[in-house]
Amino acid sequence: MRLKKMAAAGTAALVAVALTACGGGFEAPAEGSAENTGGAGAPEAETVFKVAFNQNADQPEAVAMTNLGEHLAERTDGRYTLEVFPNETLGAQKDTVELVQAGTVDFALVAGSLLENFNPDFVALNLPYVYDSQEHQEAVLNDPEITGDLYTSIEDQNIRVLGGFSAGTRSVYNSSHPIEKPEDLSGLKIRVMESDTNTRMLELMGGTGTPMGQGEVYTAIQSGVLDGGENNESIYSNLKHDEVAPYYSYTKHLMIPDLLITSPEIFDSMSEEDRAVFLEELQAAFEESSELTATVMTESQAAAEEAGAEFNEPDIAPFREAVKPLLDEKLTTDTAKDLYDKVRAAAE
């Protein structure tokens, strides 16, 4: 009950710091902005945002993004609307972050671990077993008294935070055996994000984190260069790694948030009455993005499963404490540690 307080107490200091932090907008569309083009799925619009995201188009995310282009288009009156650009076609994430720091890109979906990189303090809301459940991560995200300063830490480098989408549990997935313990991932190369703290965290686990884009998993796997990967159910069906790497582990070690990012530019080219409108859809999308969310990971290992793969559940109480050392390796700064404390404490 008092996450859901918290959600919602969020939604309107959400909106209300984000316009004070825009501060004045201007009427015109921002350089780097798309024109409308017609692009399949994109209503009719004077400006068009390009939104990057690297999963196909039906993942929860990329639907209510879709959604939300459509609700804004019709509440401008055809002045501004959204284009979602699914399977990296403008990029794998990390690369998609410089394209919105350089204005090439609009919108950008990325995993909150990129973004460590730009203040290692993010690191905060990605250690393995951070949230309790989805409920949790998702009052967390969107609440600006936890992530407010941290989602503002980095607009001096060209990246406006504007909320976050909980992308499911990752688990760990591989081509040879099911993973009970710790010690069965020993030898095993398996795919994690472009960040250190995921290499890191595999390494504890057990295994050897390697660093790749999602679009070369399926083929590493196959041509035995990977061993596996981590993800949720959704990601690991919908990209069919079902079938390199059949073993599906439930070892529940990550809600990697994904992250909405835009230039303070790009946001700050919309007029005040826009922007709210922005917040308030893009907070309607937060919640249809979590309702199906959950629907689509059940649909998803029943898929998995009709395809041949193969579920397990591991006591995680192992895998817990064998990524410990983390909290003391990564949480080097007091602004970071009482992050952590917060996070951990909205779920009392």
Contents of the next structure:
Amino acid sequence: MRLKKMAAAGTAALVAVALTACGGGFEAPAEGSAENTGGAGAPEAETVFKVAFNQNADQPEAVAMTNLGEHLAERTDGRYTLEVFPNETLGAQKDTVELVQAGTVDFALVAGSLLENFNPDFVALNLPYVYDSQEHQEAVLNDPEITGDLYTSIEDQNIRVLGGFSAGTRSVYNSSHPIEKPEDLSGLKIRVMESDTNTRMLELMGGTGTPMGQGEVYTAIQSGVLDGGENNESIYSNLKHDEVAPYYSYTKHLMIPDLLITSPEIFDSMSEEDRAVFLEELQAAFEESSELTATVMTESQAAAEEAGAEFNEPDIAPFREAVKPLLDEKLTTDTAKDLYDKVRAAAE
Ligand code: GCU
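Alt. form predicted together with alpha-D-glucopyranuronic acid (GCU), vs. the form predicted on its own above:
Let us now look at the entire complex, which starts with that chain.
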């Protein structure tokens, strides 16, 4: 839903109505509640696109999207801007994909894994150890020769992918002991993102994968429902998972991209010229976020150590070996295999 600029209270009421109308399982925050304020301040423009984000407003992607909104407003003479709603304010990622499909939310940043539920070929971007480095991943994500067809493949389900951010490297952490080898994960319940691939991956790595939205993880570990999770250093520290799961082991098994999704109808409602400006600024946002990411990860590790977390560097070869069957199990179509080959070729 595109919102014309209006008083905050009116906006909140509209959102609540729209969210109710689309019948999603998500409750809109109460009017006037602290949660109801986007992290990006109050942008001025005729049309304010809402961007759903599940992490805090200081994360590189949120900063870059907020700046994109400002540049967009300037370059479209105030026709468009963006407002980033951080911290799952508009729902967990799974909900926000549905809200984008329904046209209730204009854009969402979601982990690539979630789009496997709409087209399993997305798996080629989300497999363990598929990328050699952040540079490799970024070269793949925004090269139309590699990802162009994939990104438009689910338009019949009202989702268009506009590009992808690198969201760091993920490793496992838990409340019990450092992980040195796959056997050390035996008996541990580790939260994974909501795709079958991730559940199976964790099983192959030696533990048990439990799919869940990011916002519930802290309490689940604290109450013993989970033993840990797997994520980058920034989420680990920012969401204070280090308090309840102080052993962070650098298995470095995943680099999951965060993809920017919208609905074709929303995006194409802009003129061709404005769309071109948006896409140009999006490239700049990718670059800005990329530069911030490395720093944020290093600072987050230091903050977690300060808070008492213990980091260790296991030999990753046995983990890499353990997850190999996932390739055959998941790359089941020619398109997915071809995509995977192109991703790997970009590393060379
Ligand atoms: C990271 C990633 C998100 C993802 C989250 C998660 O924060 O950037 O896209 O949702 O991890 O583990 O759920």
